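Take a look at this one chain, the form predicted alone, written out in structure tokens.
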Amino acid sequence: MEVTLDGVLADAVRRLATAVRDRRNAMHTPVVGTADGDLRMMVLREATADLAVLRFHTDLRSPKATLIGGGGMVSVLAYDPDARVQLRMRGTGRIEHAGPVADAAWSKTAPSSRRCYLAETRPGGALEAAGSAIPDAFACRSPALDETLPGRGNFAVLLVEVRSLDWLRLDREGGIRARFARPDAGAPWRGEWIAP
């Protein structure tokens, strides 16, 4: 990697693109935070080439979907322990449940992943005993594609319009850190070096 602001930004783009494709990559499941201070790990499904948008899948019935709605603040933290690189991103979230974006994401989702949207109780909802809210019929098997169709009503996409990126690499010499910002996803990134 070239140690320039452009090189650091390109490194962040490359890392996230790799994380989308490789489920064993440490950045494949970043920590996603909402304005209420709640944190959870989510699977990164897409990172656009300019880091304008990060895409995650979620249950429409989840508290975070209600909180984010059409403009709640979202933070995303990804870390690669082998490279000792941390990416902290912040932006505006949007939940899409109906329409071409959600439909396309649903159509590309495997039946084994669709299974969680068949849960009979919303995420965070009370259960009578320890266990899953997935119907017993699917407890030990992936559903067939047609069996997942009732889950479509619970499926939603979380899109995060990234407006700030903090890139940090830790090393013996004290590390390198850069911060990038933009007023909206269509604007160019403005970067600066900052103390680690």
Ligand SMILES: Cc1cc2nc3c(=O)[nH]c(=O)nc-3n(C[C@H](O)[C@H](O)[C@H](O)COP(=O)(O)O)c2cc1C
Contents of the next structure:
Amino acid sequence: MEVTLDGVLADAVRRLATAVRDRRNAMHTPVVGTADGDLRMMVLREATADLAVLRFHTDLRSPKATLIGGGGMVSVLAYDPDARVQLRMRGTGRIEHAGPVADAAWSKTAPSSRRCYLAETRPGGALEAAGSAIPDAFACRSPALDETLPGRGNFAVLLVEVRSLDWLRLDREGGIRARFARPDAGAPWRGEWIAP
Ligand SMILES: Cc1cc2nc3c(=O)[nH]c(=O)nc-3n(C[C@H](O)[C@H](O)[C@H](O)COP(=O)(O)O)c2cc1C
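Moving from the form predicted alone to the form predicted in complex with the named molecule:
Now the full complex is given, and it begins with the chain already shown.
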């Protein structure tokens, strides 16, 4: 079957949407890069069909949240070893702490997942000994819903508007690779084939 640029773009969108729903999918936890060169894995929570929004959840106190702020450069790398497909994306990131998007995301977050936002030390902050910084009361149990409320102040969403996408599939013949770019999410994608 002939491979087309439109088909490749659709494949990328489909893979990301599937990864959001399936926690065992390798693309469920892509690597997210920031302009300081740092990298970390994050859970992909949403990927819209136009790739105008990749949503992640994070701690507002984390270094990456401070760095990205209202418009930092973000890269996202995902790989599916079964399909041997790599997706490399770049775009503009935005941290939202207040407002309807963050509120909706928080309301859909289960108490067991909200627990990490109760940590008394910010991510990356020094501790006297090894530990999670989560209050002892919740070390061995999930907090009840009302016990998670203090965590809301530390919760934020990272929204990435994808501006470029590099799709690579390896195979025995050497693979195929396509690159797509657009100036902003309102503009159409411009795609081209490139050497793997
Ligand atoms: C499998 C996995 C999933 C993770 N998911 C998230 C996540 O969804 N959000 C997040 O902020 N950190 C997540 N982390 C932790 C980050 O990789 C990172 O250690 C943390 O966010 C530290 O913040 P910084 O990158 O700002 O220093 C995850 C780590 C692993 C190993």
